[in-house]
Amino acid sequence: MGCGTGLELGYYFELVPSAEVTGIDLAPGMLEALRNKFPDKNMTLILGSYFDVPFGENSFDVAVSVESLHHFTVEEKIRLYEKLLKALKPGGSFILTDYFAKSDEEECFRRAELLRLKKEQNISDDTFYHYDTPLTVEHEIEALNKAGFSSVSVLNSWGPTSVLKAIE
């Protein structure tokens, strides 16, 4: 989700060279670069928003998102995670690598700052504005649990970045 140019995909293909990958991104140029980077791999690349693209049901063993979801509210994430959960096969997992707010205060400040900037620039609330509003790790885990994931664990952390694994 938000695959970009597939910066991390090389690592996945090293582990599973025959993996079938579905990548979703908003930028056609990034998808083209990804296609050119791995021309011999089995990839379905979709131009669109992962909020809008249908995922199907029981379609994927694993879903991955790397530094793409830190722009959205907890409510938006819960709806996305519910959709994603339905798309995972039984026993499937979601690996989320992103950076997170260090405190509740930082999370609240960033959300308030986004709203201030949108108001200042007369941008409606329902219009996407590229501004980072990460949740704390704790709030991200709560969102994944509310969406129905059975367990969520932190696999690794460095600085503000963490890797979470949510199991179907």
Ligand SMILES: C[S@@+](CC[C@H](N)C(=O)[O-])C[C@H]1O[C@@H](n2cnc3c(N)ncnc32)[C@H](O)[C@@H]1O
Second form
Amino acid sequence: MGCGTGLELGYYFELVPSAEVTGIDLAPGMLEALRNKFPDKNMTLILGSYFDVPFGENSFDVAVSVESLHHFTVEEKIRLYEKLLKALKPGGSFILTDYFAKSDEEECFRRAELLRLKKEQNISDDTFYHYDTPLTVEHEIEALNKAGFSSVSVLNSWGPTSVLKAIE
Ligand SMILES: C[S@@+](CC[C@H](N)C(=O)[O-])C[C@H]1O[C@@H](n2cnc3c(N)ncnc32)[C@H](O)[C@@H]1O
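How about the form predicted in complex with the named molecule, since we already have the form predicted alone?
And the full complex, kicking off with our chain again.
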């Protein structure tokens, strides 16, 4: 979800060279670069928002998102994660790498700041405005649990970045 040019995909192909990959991104240029990077791989690239694109049911062994989900509210994420959970095969997993707020205060401050900036510029609530509003790791885990993932663990952390693994 939000595959961009697939910076991390080379590592996944080293693990499973024959992997069938579906990538979703809003940016056509990113998808074109990704296609050109791996011309011989089995990739379905979808131009669109992961909030709108249907994921199907029981379709994927693993879902991956890297540095793409730090703009959205808990409510938006829970709905997305519910859709994702249905799309995973039994025992499938979701690997989320993103950067996270260091504290509840930072999370609240950034959300309030986004609303302030939108108001100041007369931008409606439902219009996307590029300002980072990461959750804390704890709140991200809560959102994944609320969506129905059975267990969520933190695989790695460095600076504000963490890698979470959520199991179907
Ligand atoms: C910082 S880039 C990371 C790209 C890639 N995951 C990587 O690590 O190289 C974030 C990507 O998420 C995509 N993105 C943001 N919101 C999206 C959405 N709602 N649906 C699909 N892609 C989205 C952007 O177009 C961008 O390519």
